Structures are given as structure tokens and as C-alpha cells.
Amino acid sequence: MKQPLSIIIIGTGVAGLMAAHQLADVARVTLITKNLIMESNSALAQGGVAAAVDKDDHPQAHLADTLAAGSFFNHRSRARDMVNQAPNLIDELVELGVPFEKTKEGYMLANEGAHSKRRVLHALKDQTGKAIVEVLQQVITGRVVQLDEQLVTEIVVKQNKVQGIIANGCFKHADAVMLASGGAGQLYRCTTNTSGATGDGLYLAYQAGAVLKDLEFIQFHPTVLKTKGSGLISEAVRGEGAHLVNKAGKRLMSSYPRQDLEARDVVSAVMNQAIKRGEDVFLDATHMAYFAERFPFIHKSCRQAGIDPAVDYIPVEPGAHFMCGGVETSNVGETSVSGLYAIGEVACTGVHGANRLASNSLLEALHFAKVAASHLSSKDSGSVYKQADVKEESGHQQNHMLPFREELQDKMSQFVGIERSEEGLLAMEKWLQSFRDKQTTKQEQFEDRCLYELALFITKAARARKETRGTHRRMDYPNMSTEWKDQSVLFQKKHTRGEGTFE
């Protein structure tokens, strides 16, 4: 008789979620996350998912949308995959119950950075992360277990099969875990991301032995809030007739095509380069009658800061948004560890190639938690788990110094942020090398741990990549290279393949 696998999903984001509505029903599911369950990326995701719904549009030209925005770096067969597969997705969120908003003649639509259809949908204004999650979260109740504020320290894996993992100092067995663990906005001083996207999964997946791949590709959301306490502005604002402006009122997009809608690496980029120069850059909405009844949530977080957008410019600056690359993965969702997948911002599927296009994020990751859901469903039971294998306690031990994660971000952010340089880099890795020789008996957060290994393979990786390609750009190689073009940097434990080997 067939036997329910055991499954372990860390991670509770739309991906997680997903997958785990997938499962419930021929698995034994256990969600976890080391915050609390609401707490995620997905569900601060104010940008709505992108699918080629009305009558006009085609998900073929979202999939040329799509490759443009990734500087062609894309993988193909995936990209097409997820895009022709997004209005059936819709569907069956709407079946489960999002409610996307709706205009008599079908969905309503809009535009954002690099599409040339409005073709975004939302929910709940400018909240529609918050939308998904909560269904899903409800759709979930019941069927599957959650435990929450579990930190997983490791990934558990003998003879390259996974077993299992650590979290919160205890052994959990599984026959397949499922990482849905987020990015690591965290290594950056501005950045979008809850203060847990601190690259865990990353982290748990290279000492369990799988690859990280093209982790050079960082993207900065061109409008974070510059406050304190920042916060995301949607790039639906822009989309709906707000500008980039600086302190005189002078348009920074007017020059380029599609002006205030170009994709997100080149509107990062020409506002790095006014920051550079001393300049304030503002997004100039006071032109829009209808803001506050079309972006509630961004207009409340504006007015918490003493900002009025009906009369007054809001200042704005990039920030870390989103990791282009990730956890090594087949079209199916699984890393080289057998039994290991990823899916979601953890995961490098290669859809998005070298910059990801707008409100692509919630729709890859809904659809390869889909994608790998359905391939652990087709399994048996073929777990050799032997408890007295396993040890108890976190294996991996840190004897050297660790940076303070403050100047980690504003390190990262000077050397490894928007624009980069052969001498940044190497004066970064020079730097995060140094703490290998501070040796220390004090014991340090997991997360900072998992911040500093990151730090170092990204600096690594964009050292290697010698071009400018989507939200990689070396100031010292200012043109994409045909020598680059097909190759990634990996980064694999050296029992195995070896660190920063190229392919």
C-alpha cells in the first residue's frame, strides 16, 4: 500500500502556503516558520500578479516582456511554462476565493515597469500578498500541521537523501523537505524585506549540498519610502501617472521610452546615479486626485511619516528588493540533494534571468509551488531514516568572528549594492575574508551567520561575472559580454563540485 510521504515546508509565503494546499491532501504536512505565520515577503507584496488575461493581450507577449526585462538570461522553457500557465492560475485563486478587483468588462488591470500591456492584477487595492496569503492560509487550516518561531539550523542529509532537519535544537523527520524560505534582503542597509529574509534557505541548501547559482543578480526596487522605517511604494504608482522627480521638479525618466516604466534595473540605476550626484529624488504624485482611494495602504504609510502625497513630493531612494538567483533547481522544483526542493525567491529557477519584470515574483512562485507539489505527489514513502543516525543539535560551529550586521549592510550596500567595481569588490571580499582569522569562542546568531557566508559567495560571484548585464552592473565592464551570455556562477560545497565554479 502506497504511503503518504512526510514533508517538511519551511517557509511561509504564498510558495510555502501553495505548496502546502497541494499536499494536504496525499502527504503529511508540517509548515514552518521561524516567525509567525502572517509574517512574509509575500504578504507585504503590495504589486499584484501578472498574467495575460484580457482580450488583447497574449501570454506570448508577456513571455517577450518577461525575456527583455532578464537581459535575455532567461530560462525559456521555464518562462514559458509560467506564463502560459497564469490565467489557469488566476482561475483558481479566484476559485479559492482572492478577490482580485474586477471592472464590468473582466479583471482590472494595470501597468508597471517593463510590460507592454496592463496585464497586472490586484487585490485589496495595494495589498494583494496579503490577499493570497490569507486565503491560502485558510484553505490550509486544519489539514496541515504549523508550528511557528522554529528555527531551522540545518538540513539534515546522509548519502546525499535528505533525512530531516534541526530546528530549534530537535531533530524532525522527513522524507522531502521543501525550502520556501525568501530571499536575504537583510544584507543590504535599504531594503524592502521583513527583518527574517535573512537567507537561511540559501544558506541550509549549500551546507546540505546543493548549488547556489547566479546570486550576482540583486534587484533594487526603484521606490522605497525614505523614512525611517522606509516601506514600500508599489510600482503601480508609477504605473497609474506619478514621476520621478528631483527637489526643482525635474523629471529623471523623461528621456527614456518608456519613461517612468522602464524596468526596474534601469530606473535603479539613473536614480543611483542623481543620489551620486548630491540629488534628492522624490516620486511626484500630487497630480493624482484619486491616491488615496487607489493606494489606501501606501497613502496611510505616507501620512504616518508626515508626508501629505496630494501636496507634498515623497521621498523616495532604491532598496534591496529581490534575489534574481538561488537554490540550483530542476523544471520540477528540485535541487542535486535527493529529496531537497525549492521553490519560490529561495529558489534560482531562471525565469527571471538577469532582472526580474514586475509582479512576476507571486506568480513564479505560486506556480512552481504547483509545479514541484504535483511531482512529490506522484512519490512513495522511500525514506531509510534511522534515528540513531542522526545527532541532535546543530553540526555546523563558527570559531571565527563574525562583522556586525550594521556594517555588513552598509558594506554591502557601498561595494555590492547597485553599481559595482573590480576595486569594491575586492576591497569587500578582502574585508569578509579577514573575520576567517578572528578566531572566537562567542556564539553567534545563525542568521548573522547565514548573512556573512551570503555576502561573501555574492561578492565572489559578481567579482567573477566581468560584464553588465540586468542588475548586475560592473562600472568597469559597462556592456554585456557574448563571453557571458549562457555562463552562471556556482557555488557548491568543494566535496562535491567545488566552490565558484563557472557553466
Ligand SMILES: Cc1cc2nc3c(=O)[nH]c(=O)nc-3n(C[C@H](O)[C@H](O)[C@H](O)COP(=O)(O)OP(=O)(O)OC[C@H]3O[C@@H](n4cnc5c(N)ncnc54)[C@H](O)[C@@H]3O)c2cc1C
The other form holds:
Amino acid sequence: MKQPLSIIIIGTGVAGLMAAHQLADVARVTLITKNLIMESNSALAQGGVAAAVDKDDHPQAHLADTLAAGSFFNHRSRARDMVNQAPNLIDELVELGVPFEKTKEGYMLANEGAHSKRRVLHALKDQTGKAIVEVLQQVITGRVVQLDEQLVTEIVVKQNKVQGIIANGCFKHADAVMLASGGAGQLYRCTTNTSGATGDGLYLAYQAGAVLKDLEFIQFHPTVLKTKGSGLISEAVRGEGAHLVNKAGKRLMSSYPRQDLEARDVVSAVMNQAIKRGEDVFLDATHMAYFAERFPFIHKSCRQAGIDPAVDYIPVEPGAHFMCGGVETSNVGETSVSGLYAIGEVACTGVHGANRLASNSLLEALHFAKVAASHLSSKDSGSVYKQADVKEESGHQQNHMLPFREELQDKMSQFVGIERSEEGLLAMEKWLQSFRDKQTTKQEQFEDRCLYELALFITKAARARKETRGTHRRMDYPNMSTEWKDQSVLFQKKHTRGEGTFE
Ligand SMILES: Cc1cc2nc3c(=O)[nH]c(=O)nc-3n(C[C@H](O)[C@H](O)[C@H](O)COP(=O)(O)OP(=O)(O)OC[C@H]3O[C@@H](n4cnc5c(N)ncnc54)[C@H](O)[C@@H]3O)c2cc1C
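Switch from the form predicted alone, shown above, to the form predicted in complex with the ligand and output its structure.
Expanding to the full complex; the earlier chain stays at the top.
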């Protein structure tokens, strides 16, 4: 008789939840998170999900915008599949109960940077991520095992086949493991990301022998509230008419073809230049009478920071937002390690190229969770990876004498942030390499280690890519280079391709 697979999914954002929902009836699924189940970047997503659902729109136009925003560095066929499937995915989410906002004519669609049409669906006004997470949470309840406060510190692999994981120091067997552990915004001083976004999955995958790819492409979101506690101001706010201005009210983006709705890499770079000149940057939404009604959550964050968007300019700065690169995956979401899958922000599917189009991230996470789950559904336990003898781990992690997290964040922001140069990148690499080993077991120290290792990879990748493309801006190589058009910087622990090689 066919034995169902045992599958461990690491991460309770939209990627992990969607995969759990898809697999719940055909496999024995355990869903694990290091924090509480509702804590993820997914639950913070404001703007929405991009999909060509309007009668005047077409997936072809969505694809064209995705490729242009990504500096044509994207994996085209996967990007095409994703945008083609987007309208069906929306139907499915609605069927599950996601309350996307509607008008009499159809879905209420928002505009965001680098989209040629209004095509962003949103729910609970400006809390789309929360709406999707809550619905998916509901539909998996009772169908999968859910474990919170379980820090995964190792993916156990024998002869390039997954055997299971180590969580809170204990081994748990699995026929397959899905990494859905999100990004690494905590590498930078200013970020939109939750405190748990420390790049654990990238480090775990690297240690397991998987390939890391395109790490130098880190997206900075232009409008992070510049106050204590910070918080994102969704791009949809500019989509509804807010402008970036300096203190004197002069608009920053008026000379650009799409003005305030240029792609994020362009807007963040313009803001960065202004900030370097010593100017403060603001979002002017004072003319938007409906601000509080359309963006109640963002309005509340502003008011909590003592800002009234009806009369005050909102102080903003760019913050680390999204990793376009990640763990390299195949068309079905599998990594180069048998039985190890990566979905959502931790993965590098290639659909975003060198810069992600706004609101394509929830879409990517949901779409590839389905693709990977569908691939795994066709397998049974007998057909896959045999369990090997694995000793329980003591919980002691070999660790580096690491820099303080704030120091790392400051240096990453200074040398490996929006603008980069050989001099700064080399100084950063030398500084990172000057740290030594120590032992540790604690969550914060494990996260620091992940951040540290990732900082080194990103710095090396950024040094290697001698051109400017998308989110990667080299002041000493300000143009796109044909030589780098199809090249990726890869890192792999095993010797098959070697560290820092290119393909
Ligand atoms: C403020 C904000 C607003 C955004 N708005 C939008 C938007 O409007 N539209 C859009 O498309 N995208 C948006 N994004 C991006 C998008 O939300 C994320 O890229 C996406 O939600 C990632 O989903 P995920 O499931 O891959 O990871 P996440 O949602 O980040 O979840 C990661 C999970 O992995 C767990 N985890 C991590 N490491 C470990 C470990 N070692 N052990 C156990 N568990 C672990 C975490 O606890 C968490 O549960 C936004 C992001 C932010 C931060």
C-alpha cells in the first residue's frame, strides 16, 4: 500500500501555510516555526497581491512589467507561468475565504510602482497579508501538526538526501523538508521586516549543500516611516497620489517618466542621493482626504508616531525589504539536495530578476508553494529518501565570535546597502573575516550567526558583480554590463561548483 510522505515545512508565512494546505490530505505534514505562528513578514504585508484580473489587463502585460522591473534578469518561463496562474490563484483564495475588496464592477484594484495598470488586489484595506494568513491558518487547523517556538538549526542530509531536521536540539525525521523561512531584512539598520527575518533558511540550506544564488539583489523599499519603531508605508499610498518631497515641499520624482511610481530601486536610489546631500525626505499625503479610510492601519501607525497625514509630511527613508536571490530551486521548487524544497522569499526561483515588481512576492510564495506541493503529492514514502542513522544533536552550535547585531546592521547599511563600491565592499569583507569561533545554543546567537554568514556571502557576491543592475548599484561600475547579463554568483559548500563561481 502507498505510504504517505512525512513532510516538515519550516515557516508559517504564506508559503508554508499554502504548502501545508495543499499537502494536508496526501501527506503527514508538520509545520514548524521558531516564533509564534502569526509572526512572519507575510502577516505584515500591506499592499496586496498582483494579478491581471481586470478586463482591460492581461497576464502578458503583467509579465512585461515583471521583466522590466527585474532588469530582464528574470527566469522568463517561470515568471510567465506565475503571472498566467495568478488569476486562478485569486479565485482559489476567494473560495477559501480571503475577503479581497470589491466594487460593483469587480475587484478594487490598487496601483503600485512599475505596474502599467491597476492590478493589485487587497484585503482588510491595508492588511492583505494578515487576511491571507488568517484564512490559511483556519483551513489547515486540525489537518496538520503545528509546532511553534521550535528553532530549526540544521537540515540533516546523508549522501545528498534529506533525512530530517534538528529543532530545539532534537532530531525529527522527514521524507522531505520544505524551507519556507523567509528573508533576511535584519541584516540592515532600517528594515520593514519582522525581527525573525534573519536569513536562517539560507544558512541552513547552504550547510545542507544547496546552492545560494543572486544574493546581491536586495530590494530597499522607499518608504519606511522614519520614527522610533518605524513601520512600512505601502507603495499603494503613492499609487493613490502621495508624493515624495523634501522639507521645502519640492517633489523628488517629478522629472521621471513614472514620477513617484518608478520601480523601487530607482526611487530608493533617488532618495538615497537626497539623504546623502543632507536633505530629509517626506511623503506628502496631505491632499488625500480619504487617507484614513483607505489606509486605516498605516494611518494608525502614523498617529502613534505623532504624525497626522492630513496636515503633516510623513518622514520616510528606504529600508531593506526583500531578497530577490536565495536558495536555488528547480522548476518544481526542489533544491540541489534531494528532498529539500525551498518556497517563498527564501527561494531563488528567478522570477523577480534583479528587482521585484511590487506585490509579486505574495504571489510568488503562494504560486510556488502550490507547484512544489503538487510535485511532492505525486510521491510516496517508499519512492523516496530512506532514513539513515542520525544521532541526536547536543544543541551546541559551532559559532563565530560575532559582531554585535547593530554593528553588523550599520556596516551592511553603509557598505552593502543601496550604493556600493569596491573600496567599501573590500573593507566590509575584511572586517567580517576578522571574527573567530565560539560555542552557542541560544536563538539570538544562532540568528546572529546566520546574519553573519549571509553578510559575508552578500558582500562577496556584490564585490563579484562588477556592474549596476536592478537593486545592485555599484558606484564604480554605474552601467549594466553585457558580460554579466546572464551570469549569477553562486555559493555551495560541497565541491561541485565551489564558492563564488558563476554560471
Ligand atoms: C512590511 C511588509 C510589507 C509587505 N507587503 C507586501 C505586499 O503588499 N505584497 C507582496 O507581494 N509582498 C509584500 N511583502 C513581502 C512579502 O510579505 C514576503 O516576501 C512574503 O510574505 C514572504 O513569505 P514567506 O512565507 O516566504 O516568509 P515569511 O512570511 O517571512 O515567514 C517565514 C517563517 O519562517 C519562520 N522561520 C524562519 N527561520 C526559522 C527557523 N530557523 N526555524 C523555524 N522557523 C523559522 C518564521 O518564524 C516565519 O514563520 C511585504 C513585506 C513586509 C516585511
